[in-house]
Every structure is written in C-alpha cells, then in structure tokens.
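Given as structure tokens, the chain that follows is alone and in the form predicted alone.
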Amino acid sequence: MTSVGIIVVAAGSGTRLGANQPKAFVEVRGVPMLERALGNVLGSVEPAQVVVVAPASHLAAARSIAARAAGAAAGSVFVVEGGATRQDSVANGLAALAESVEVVLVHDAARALTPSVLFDRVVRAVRASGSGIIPSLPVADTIKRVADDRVLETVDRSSLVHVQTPQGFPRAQLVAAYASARQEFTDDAALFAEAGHPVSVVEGEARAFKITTPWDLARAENVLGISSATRTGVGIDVHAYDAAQPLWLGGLYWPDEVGLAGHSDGDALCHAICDALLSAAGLGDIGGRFGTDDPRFAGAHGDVFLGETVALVEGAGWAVGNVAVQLIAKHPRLGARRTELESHLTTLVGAPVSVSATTSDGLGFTGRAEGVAVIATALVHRA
C-alpha cells in the first residue's frame, strides 16, 4: 500500500482568468490544465494515491481527464467533489485518502507546469523532518510598503520568499489541523502553522508558477511553445577506483579490472547516461530521483537505474533518440568490448548508444589513475 497521497485541487472557478468554465479545465496549448498537472504528478518517482477535487459540475470531465492522464495507473487516481471553499475541498480530498497514507501533498492544478521532481523533493523533506514543507523561491523585486498610493518604506526582501505547491505534511498532523481550523487560510501551510506545527521550506521551481490571469495563461503557453519537440541533455559522473570492488561499467561486468567506489555498483557510465536522459526530459537528475538515502538502490547495478530512468522519460511523453557517451580514464580499455558495450546499452536504453574513450594526458585525477569521469549527451523527442 502506498504511503504517499497527493490531493490535486481543481475546484476553482477561474473568475480572474475570465474563462467560461472552471480554471482547471481551461486548455493550455490544447491540453486541459488539470491534465498537464496530473501528468507531472504521476511522473514522480514514488507511487502515490492521487485524489482530484473537482467542481460538482465537472466530475465526469475530471474522471475522463484523470483516466487519460494516468493510463494504466488509472486505479491510483480518484475524483471527489469539491466544497464551497478551497479548505472545504482539501478536507474532502483528505477524507478520500487510504489509511496507509502517511505523507500528504496538496497541489493546485493551476500550477500545471510544476516539474515532477518537486513532488519528490517535498516528500523526502517531509519524511526527513516530520514537519510541514513548502517549496519557495526568493523574491527578486524590490518590495515597498504603501498606503493610499504613497510609499511608506522599503521592505527588506532578504527574508521574503514566493511560496508554491505542492505543500507537504505528515498526514495525522494535517488532519488534526483541519479539524481544529476556525478560519479560512490562504494556503495549507498557514493552517498547519496556526495549529502549532513547524513549517520549513525547500527550493521551488520556476515552472511551478500559478496560472491565475490571462497573462499567466499566455506565459504558460509561451513556456510550452519554447519547449522544442526535440531536446538535448548532458550528464557527468565521477567515481574513484576501489580495488576491493568488482568493476561494473556500462551494465557489464569487467573481470580482472579494478572496481569503482559508490553507493550502488559505481557504474559511472550508466549513471552519466541517466543524468543526460533526465536532463533532456526536464526531470531533474539521478541524485534527486534515486538518492543515496533510498535503500532500494543500495548496491543496484547500472541497468536498474537505466530501466527506471527510461521509464520516467517515456512516462513524461518523451522518446529517446540516441545517446553518446565518453569515458575519460586510464583503465579499463574499451577497445575489445566496445561493440558488446554499445549493443548492451542500446538494448537497455531502447535507442542507439555510442561509446568512446580518451585519457587526460596525465592531468588531474583521471591522469593520476585515481578514478574515472564520464560525459554523456542524450537526444529526446516528443513521443
């Protein structure tokens, strides 16, 4: 049973957007805002129960969108009716969560471009701290306090942040906070803090802006328009030699070679490819997706990471075009196994992979034979 629940609030009227339907059902470049939001929610690493809170007038539409966005995972997405206020809607979402859920994220469907990596970041922070977690970005503009159009003072912006969603909380504390709330709050973190619980921040994402006005909608469409149908990514990984370890490189075992140190099998070649693919698809990096604190990947071989990464990339609507990777190291020498290595990686990635190797002419840690460095580039295109 999943321990993470994500409530997607899609019950807003969209008055400021000037739409003739609830905001979450307005299309952004031909795709409903809710569908785009769910695609990113479902792209997070850890399985979650997703509860969409929708207006009574659009429950059928919400269920259709949820089924389309979730595909084979449609059984993990539920749609419930919203309430008169945002707080009422979130409360309805909380009531629909399975008993196994321990961490709850609350997300606005209007933040339709929020990257999947932000959901994972918030979940990890809630688990690590046991407190409320909100993503934030620093305030860049100069802030003035005014009254009747007169500037009273300049406000120190160094301690100010823009707050985003998803906001994450331990479930039991959030449920209790909702039960004790006696007023309306602008976000769940304020309600949670009013109940006496601590709230901390993690780094937010620029793409997690809220679509509220026609200008915001145009901005979102421009962002999507800038995103080409073809994208590239770069990945770099470095590992030290470790004579006590066997060498796994490119998903292959290399007998009679010095191994590489690492949390998993130290396969720098596979790890660099993962980073390149995630970078190209806008899905973060291998550290954010498969952190060293995740016991599932302790000692895991490179093919495990590649399989998970390709699934994430394809789940985000991308197909891999090709990958090029270069090993910088004194050893091993790839020549005799290059064809085997390229064939194996091509099978794992599902697209052509070319491998080359070089040295650093005695310079740096690779020149001193202290370890290896790998650089990978990847090309992805819309599936």
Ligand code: CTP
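Numbering follows the first chain given and starts at 1. Rigid core: the largest C-alpha set superposing within 1.5 Å between the two forms. Computed from a predicted structure; not experimentally measured. First, how it differs from the form predicted together with cytidine-5'-triphosphate (CTP).
Core-superposed comparison between these two forms: the CA of L191 stays below a 2 Å shift. With the core held fixed between these two forms, F169 has its Cα displaced by under 2 Å. Fitting the two forms on the rigid core leaves the C-alpha of G82 displaced by under 2 angstroms between these two forms.
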Contents of the next structure:
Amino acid sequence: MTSVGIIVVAAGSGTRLGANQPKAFVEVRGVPMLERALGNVLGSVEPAQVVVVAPASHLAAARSIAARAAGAAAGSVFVVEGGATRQDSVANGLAALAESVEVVLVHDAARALTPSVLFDRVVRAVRASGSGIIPSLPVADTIKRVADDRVLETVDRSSLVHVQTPQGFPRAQLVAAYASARQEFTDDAALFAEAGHPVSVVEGEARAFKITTPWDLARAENVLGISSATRTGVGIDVHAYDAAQPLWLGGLYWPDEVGLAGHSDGDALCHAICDALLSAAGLGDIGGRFGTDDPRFAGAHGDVFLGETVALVEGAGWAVGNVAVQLIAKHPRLGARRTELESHLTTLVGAPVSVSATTSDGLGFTGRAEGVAVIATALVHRA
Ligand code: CTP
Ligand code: MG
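Now show me the form predicted together with cytidine-5'-triphosphate (CTP), since the one above was the form predicted alone.
So here's everything in the complex, that chain up top.
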C-alpha cells in the first residue's frame, strides 16, 4: 500500500512559453517536459502513487508519456483531466488519490528538472512535522518596493525566500482545505495556510526552477548540456531555366545570364537556405510558411524570404550558427563572384554562409541544362 501520492499538474496551456502545444508536452532536449518531470518523480526512493493532471486535449499523449516514463511501475501512474485553473487541476488530482495515501505532494510538471532527492526530502519533513512543507531558496537579488517607477524602500530580504514545488501536506488536511477554499491562491501552501494549518520550509534545489518563458527553456537545455541545443537542417530547391527571365541568385542580379522560372524570382539559392534554416529550427518549410498564393511574395526577391525566415528562426529562440550551400548547375559559373555572394548572404543571414558549386557531369536535368538544383545545410543553436 503506497502511503505517498504525488500529483503532477501538467494541464496548463503555457501562454508565456508561447509554443504551439501545451507547455508540459514541449520538449527539453528532445524529451517532453512531463516525461522529464515524471522520470524525476519516479526516481524518488519512496514508492508513490503518481497522478498526472493533463489537458483534456492531451489525455492520450499524457498516458503514453506516463507509460514510457514509468516502465514497469506503470500501474502506479494515473492520468486525469485538468481544470481551468491550476487550483482546479490540483483538486481533480486529489480526487484520484488512492485511499491508502497519507502524504500528498503537489508538483508542477513545468519544474521538469527537479531532482528526485527533493521529493524524498519533502515527504520526510511532512512525516516528521505533520505540517505543510515547501522547498525554498534564499533571495539573491536586492529587493525594492516601488510605486510606478519610484523606489519607496529597500525590503529586508533576509526574511524572504523563493518557493518551489513539490509542496507536501498531510492528505486529510489538504483535501479539507481544498474543499473549503473560496478563492484562488497562488500556491497550495497559501490555500493550506488559509485553512489554519502550519507550513514550514525545507531547502529547495536550484534545478527545481520553473520553465515559464522561452528563456527558461533555453536555460533548462543549457543545464542539460549544450549538445541537443544545437540542431542541423537541410533544404533543397530546384528551378527550371527561363530565358525570358533575368537571373537572380543568392540575392544578387546576374546580367547576361539565363534566368529561372518561379512564382517569386526563382532564386533557388536563397530558397534552399530558407528551407535549411526552417528545417533546423523545426519550423516546417518555405512552402508552408510563405504560401505561393500570398501576394506579398509574388515576384519577391530571395532576400525578402531570407529576411523573413531569419526573423522566424530567431523569434523561435534560435541563433544561426552557419549555413553551407551548393549549386548544382551548368550555369551560371559562380567562381568569379563567389566571395561577393558569400559576403552578401552572410550579411542577410547574420552568420557565416559558405557557397560552392558543381556540375553533374552531364547527367540528369542539371547535366542537360534544363535547370538548377541547390542543396543547403544550416546549423542553429539556442539563442
Ligand atoms: N497548470 C495546470 N492547470 C491549469 C494551469 C496550470 O495543471 N489550469 C499547471 C501547469 O501545467 C504547470 C503548473 O500548473 O505545470 C504551473 O503553472 P504555470 O507555470 O503558470 O503553467 P501554465 O499555466 O501552463 O503557463 P502560463 O501561465 O504561461 O499560461
Ligand atoms: Mg499559469
């Protein structure tokens, strides 16, 4: 019989993170936040019943993550639907606890890197004290009280702490406190204290920080190691020659050269780079991002697409490391303008772009001089 229950709330939308899915399902170094959080929860020494509270839209996803994280212990992990507020979500989790549970921990999935030892520390302290227990860390910054922009005073920070989760409580008292709560509280300990129960602190953990903004996500990835915060991407573009068109390639105009056909200016070099950058950042591809029927891009030059693409990539929290691009074509010959091309593209992308060219030895459509092919790779890393 497990006497510990751990509720992992993961039903928030993650508005401040701004990803295209609920926050707990966003990956940190290739593993969803919820899966990382559960791995740490299940790594605690004390056997526990784990209740995951997930968004209604993601119950199946949460179940498969829970099964993966729990492995053989899958029978002790349950998934229930969340509510409109965090407090509602915790209440739903409480309702799913097994009868044998005496100590309840409530934990944010968003604190995905919380070390397992913290769960054991909180459980031990609840048992020893019979009160509510919250992990805390001292406040490092000087704190000021302000009104509008005006500083009123320096607050004595020696009595201030940051608080984290997991927060632990005797089950019966927490359930009763939830049943009688008549307002929204910012954490479970505040709700518990309002019902008249004592709350004490134990030492928290730096790694238990909450992932709220893209900056926090980058921090979590850095804490886990720089490697997976680096990604590569690939892009290919092909355009047919069109003798009626001027040639634009790599954002430059090429007088006296046969042009390329296309909805835009046919700049296969810029387009392949865009695809490589979008691919590296996991943002899809140029066709999906800039619809061919979008009048803004009809006849647009390659540098317009490139500028928009770099803004998208940076907006998603990535910095471009470098780009390599190769033209496969009979003409134009790039040699004489290679340096000019590289410096122009480097300025557009804001990172080194290397350009090379080859022919296909007379084979295929490039060999028959029907058109050009371009292949590009890009490296991005967390900004
Ligand atoms: N949470 C929840 N149900 C809600 C709201 C929040 O289970 N209705 C959970 C979140 O999933 C998260 C934890 O409570 O694990 C802490 O909340 P927060 O960091 O604020 O997450 P979100 O509410 O998802 O983010 P935001 O406030 O930026 O929208
Ligand atoms: Mg929130």
